[in-house]
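Encoded as structure tokens, the following chain is the form predicted alone, with no partner shown.
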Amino acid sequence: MSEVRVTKEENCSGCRLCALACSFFISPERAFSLSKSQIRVARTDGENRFKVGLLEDCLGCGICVDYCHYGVLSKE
């Protein structure tokens, strides 16, 4: 089974774009929501720095990567 992995952290922008799309591809309804999502996107200290996570229920399809533009997630 493949695995998502956060690989260049420091290049995260924190749109949360992956998140988004792994919310609405991984929910039955279809729909955007965050807190659905299998992965985090958090600001580090109030700075432009983003600390990116991904839970332990992560399906590992890849959906994330796929919608990064910045390369922090890699799927092997």
Given for the second form:
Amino acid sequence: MSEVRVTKEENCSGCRLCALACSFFISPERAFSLSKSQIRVARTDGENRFKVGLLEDCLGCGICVDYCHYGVLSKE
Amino acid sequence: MEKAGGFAGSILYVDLSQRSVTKEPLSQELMGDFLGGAGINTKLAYDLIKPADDSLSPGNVLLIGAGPFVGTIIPGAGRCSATAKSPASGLFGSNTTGYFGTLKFAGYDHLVTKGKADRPVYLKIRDNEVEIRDASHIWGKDTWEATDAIWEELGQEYEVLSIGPAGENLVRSANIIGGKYSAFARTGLGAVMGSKNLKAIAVYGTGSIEVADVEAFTQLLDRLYKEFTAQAGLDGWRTYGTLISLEAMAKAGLYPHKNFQETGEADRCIEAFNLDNFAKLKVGDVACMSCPIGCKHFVELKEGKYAGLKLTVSCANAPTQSWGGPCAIEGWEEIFRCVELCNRLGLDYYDTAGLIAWAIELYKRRIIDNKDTQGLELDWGKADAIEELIQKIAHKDGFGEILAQGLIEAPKRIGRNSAYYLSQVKGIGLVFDPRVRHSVEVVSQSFNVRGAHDSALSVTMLPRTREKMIKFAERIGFPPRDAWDRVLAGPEGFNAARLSKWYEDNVTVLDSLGVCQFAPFQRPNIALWAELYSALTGIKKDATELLKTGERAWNIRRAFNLREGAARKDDTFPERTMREPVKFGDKEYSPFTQEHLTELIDDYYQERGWNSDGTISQEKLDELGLRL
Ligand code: SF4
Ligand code: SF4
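Next block, the form predicted together with its partner chain, ref. the form predicted alone:
In what comes next, the whole complex appears, and the chain from above leads the way.
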């Protein structure tokens, strides 16, 4: 099974496209939600700098990789 | 019909005087007639704000709205809109910013705040849990400190809008700052929050935004992304953001210099705001929610006077157009210091820089002296004095107290014919010099009903040909073919006054949907936005109907202003620009003549279907289905 990796976290712009795409394409509700996605983008140090992490139930489908336009994520 | 897709479905009403919070369903009528975001804000503002209510009174209402696209992955769909009676103009005031979209996930499309708290408070919104919390510990703090304190209390997942000392002190050019950088910048909305004793608003939501027709929506999204990402120049947009056109704008003479006394020399602008130096200071890209471009910048100064300064710069062209041009500051270090001060203190760059540039000119002309300024020696580009004055304005300290009264009152306070030198229209600082280029952006500054300059971003800032204009109209889907003879006429293929109408309507549509209005988002055909709207919400609209909703909102703004006493005579340009020529290198541009202005306003009113006195004709009201 393929796996999504956070390869260049420092590139993250905080756009949340990854998380919103995940919730829409993968969740059974087919709805947009930050909290129902398998990828989390969290602000760090009170700045517009971000940590990105995959949750355990990530399917490895790579939809977030397709929607990240900043080269943060990759699929292996 | 069940709940429309795209919308959270509710309006949150907060009455700070009563300390009450109510949630009401968003009506089908509002969604259909006004789309969302800026459009619905407009209608609510017209209904809720009374002419008798001063902008700084508890009766003024602050509306924050996120359109139906916000929260989806439609590119650039992270823009929220804020509206109130403007403390800067006393008229309709409105602004957008790419932050605060999580309001939708908390379950609300709009947040409507009225009344006045009896002591400093902030709002905490987490889904259905809405709390009016004590803010005495953060009152007096700047926006960065206040935001940090709230993040500390609630967690960094919250989106925080905050005012700084300027908003607290009811400075007329005060803004609202989101996440320490993203501003509802213009028209003085920060002072509205201040007048309500509302220091900040924090929101987080765990809800979802549904889609009416998933299959159609997904297909349209695919089409849009393909078209969108195939555009040339997106990398440049990311690296330089709004500075992308710095060189072209500089060469076209679009940077007013030294309080509009002259136009910035192209070479000087290009060197003073050197793009390579800018790129060296930039550490990362920052994006509004759902934006694949990311035109904002995380910047770090590693050496020099401000070593250690880290900040996010939103529109990087704005500080060059304000601190760099009118105040003549050079180099990124001092520009970023001004950005830092304004973001922390909660001040709009344009109006604040406009006031300071004006004060510098008055000082140089000896209309005021250092007794007026209380010892402050003012001069062009003299960053330390300018930065001191920024702080004095925010704190209403000494001479700053006079400038804090805004662009209408400050010249009355100073007197001595000082008003002649101030570049403002209806209390809002001018951004572009009307003598230099008669583009849509430039001429619309005179009759704009929304406050602020970016109501009609178009492609006419740089020289065009009729052929290009027609090609572009075909691409984007407006103005319609039967309007080309009058709208796409003239030496460059456009009549700026008439074309303004179409761009204003379009920008209002984008502001209502919640999409960014920058160039890459103006290129998709309006019909595609209409199809996306229909698939997402389940409310069917075609391109013509979509533009009509923009027009409807624009007309309500006009009606709002007319109700406040605005009239044709207010649609004008600053006296100086109509009397004196302006130099740009070895060129000289003549004053904007009264005849030209009359012609322009006539054309514009006609295109809008307004009467020649600027009131809205009954036919237009009927056509738009408005009963005001
Ligand atoms: S990982 Fe990529 S898509 Fe996700 S927030 Fe960061 S930049 Fe955006
Ligand atoms: S282009 Fe810039 S302003 Fe527009 S949505 Fe993207 S990041 Fe925001």
